[in-house]
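This document starts with one chain, in the form predicted alone, laid out as structure tokens.
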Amino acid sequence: MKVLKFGGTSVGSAQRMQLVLEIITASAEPKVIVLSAVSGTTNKLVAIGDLLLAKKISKANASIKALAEEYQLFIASLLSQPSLVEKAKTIVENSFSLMRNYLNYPFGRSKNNELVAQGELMSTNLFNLFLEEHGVKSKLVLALDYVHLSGEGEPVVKDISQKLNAIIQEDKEHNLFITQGFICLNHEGDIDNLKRGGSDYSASLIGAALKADEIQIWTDIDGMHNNDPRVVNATKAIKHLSFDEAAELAYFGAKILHPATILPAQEAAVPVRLKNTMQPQAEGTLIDKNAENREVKAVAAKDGITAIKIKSSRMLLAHGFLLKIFQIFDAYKTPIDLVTTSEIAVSLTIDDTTHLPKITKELEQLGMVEIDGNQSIICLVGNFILKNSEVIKNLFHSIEELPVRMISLGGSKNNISLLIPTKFKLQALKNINQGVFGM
């Protein structure tokens, strides 16, 4: 059994769905296919939800109408058999009828999640009909039947395993199952989701639950690259990463993979492979438990970072000071990315500033607080041997003319992290590409 996830661009047109069809029918082994919403749909549904929440009803109605027209054109390009076209129109009309109902009733956050879920529900239903038109037998499985969240908002892994295995094992007729990524039910039984990029996470949870042979994440790029191909011209795909290396890259800015994806696969020891829908013959990137003895694999950048410095003479020779700082961030459920300390100061970074004013007020009880926004974390990832100074020498030489705010080294054998003002990020990535990778 393999689990294959296809993102929005992979199902964004009839031509792209044809490529997906060719990929999943290339072998006869059992597969679970996890699909995102058609490219662009989620953003448009989110925008409609924002209009409804703001009570801009006429604008919301116009947006719903425009999106409905797009889907009618999509159906016309996707299907030709009259009976299947009618089924598709009924499926899509059900979703848009639901949306139009929101125009007449109070619209809250729970309804917003239900609205956004229509993207995945439509894409999977339409793809299932597309397979039927091409004579491919498949079964549509509703993610809401087996992906549930706990009261803490975390997926109930045991639930997924028991329910999904039962669905698949009881079905002797099919070996191809189509299901939605991203969407789920919360602990109150309302439609919810795994947040942005959650289809990758869905695929990993499903692959782990089924003890799959492999989880494949299909996108529009041929694997994880050693640098950001959107801003640096000379990059190359990485053939192999360990789970730890991939997790660092995903968390610190590699957009091809959702940060939460790695953990379920890693815990179940299920390999993850990143592939390109438009170039299925490309090798892609394999992620598994094995770590190659290579010094450096890739660099990634994470924007939207805020640096906070707490300076106090009370730190000198004192214990418990760091604990007090961390307790403040814990109280506001705000994760910390990087930490550096001296005898009288602590510098740290966050990417969620929702509660920053309250956090700052409490930190000021401990010392003088300085805040710098518009920062980026540059993260160099690999299987480092820290006593080997060559990597560090090349890295520092690459950034010697840039204003580095913080450096984190030694917390992990898998990364060296730097904090710089975001306006210098592009130059840093280019310099590192040349100085560290020689490209």
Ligand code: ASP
The other form holds:
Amino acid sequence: MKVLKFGGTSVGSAQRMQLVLEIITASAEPKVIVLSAVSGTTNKLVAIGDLLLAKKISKANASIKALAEEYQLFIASLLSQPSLVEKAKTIVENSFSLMRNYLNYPFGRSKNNELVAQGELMSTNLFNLFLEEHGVKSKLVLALDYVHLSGEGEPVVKDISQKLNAIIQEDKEHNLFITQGFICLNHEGDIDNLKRGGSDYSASLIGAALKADEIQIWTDIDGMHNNDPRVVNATKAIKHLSFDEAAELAYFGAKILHPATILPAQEAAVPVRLKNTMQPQAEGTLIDKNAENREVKAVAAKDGITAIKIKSSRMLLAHGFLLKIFQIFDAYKTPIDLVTTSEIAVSLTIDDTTHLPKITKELEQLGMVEIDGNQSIICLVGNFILKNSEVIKNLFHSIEELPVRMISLGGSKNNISLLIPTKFKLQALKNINQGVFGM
Ligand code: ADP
Ligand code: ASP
Ligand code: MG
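Output the structure of the form predicted together with this ligand; the preceding block shows the form predicted alone.
Below is the entire complex, every chain and molecule, led by the chain shown above.
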């Protein structure tokens, strides 16, 4: 069994769906196909949700109408058999009539999640009909039937495993199962989701639950690149990454993977392969348990970081000070990313500032607190050797003229992280591309 996930651009048009069909029918082995919404749809649904929440009803109505028209055109380009066209229209109309209903009733968070879920519900239904039109036998499986969140908002892995395995094993007729990424039910039984970009995470959870041979993430680029291709010109695909290296890159901003994607696959020891739907012959990136000794692999950057410095002479020769600081963050369920310390100060970073005012107030009991927003973490990933390291020498040389605020090295041998104001991020990524990767 393999699990293949196709992102929004991979299902963004009839031509792209044709490419997906070719990829998934190239071999006869059983497969679960996880699909995102058609590219652009989730953004539009989120925008409609925002209008509804702001009670801008006529604007919301106009946006719903415009999106419904796009889907009529999509169906016309995708299907030609009249019975399948009719089925597709009915499915899409169900989604849009649900959306139009929101215009007349109070609209809140759970309705918003139901609204956003229509993207994946429509794309999977349409793709399933497209396969039918081309004589490919497939079974549509509803993610809401097996991906459930616990009270803490975490996917219940045991449920996915039991429920999905049962669905697949009972079905002796099919070896191609189509399902939605991203969407799930929460512990109250309402529709919810795994956060933006969450279809990658769905694929990994499904692959782990089924103990698949491989999880493939098909997208619009030929694998994980050594630097962010959206902002740096010369980047190249990395052939191989260990789970740890890929997890660091995903967590620290490499948008090709949702931050949580790697863990389920890693725990179940299922390799992950990143592939390009538009260039299936390209090798892509293989992610598995093997680490190589090549020192530096890639750099990624994560924005929206806030730095907090706590300064106190009481820290000198005292113990328990760090504990007190960490307890405050823990009490507010706020994860810390980077930490650096000196004898009289601690600097750390967070990206969730929901409870920052309360956290600050408590930290002020311990010392002087300084807060800087608009920071970025630049994270260099590889398998670092700290002795006589050319990479570290080149890294420091690359950033010597930039206002680096924190440096974290030695926490793990896979990661060197720097904190800089976001306005210097681009320069840092470019300098590192040149100085460290020689590109
Ligand atoms: P999908 O819709 O298929 O999930 P995404 O847009 O979420 O695709 O992810 C693919 C995009 O990630 C690429 O088009 C690329 O611009 C961006 N990206 C950012 N950092 C990297 C990186 N280090 N390597 C590859 N792609 C990256
Ligand atoms: N459709 C969702 C999004 O755009 C999930 C995904 O594509 O992974 O965020
Ligand atoms: Mg994505």
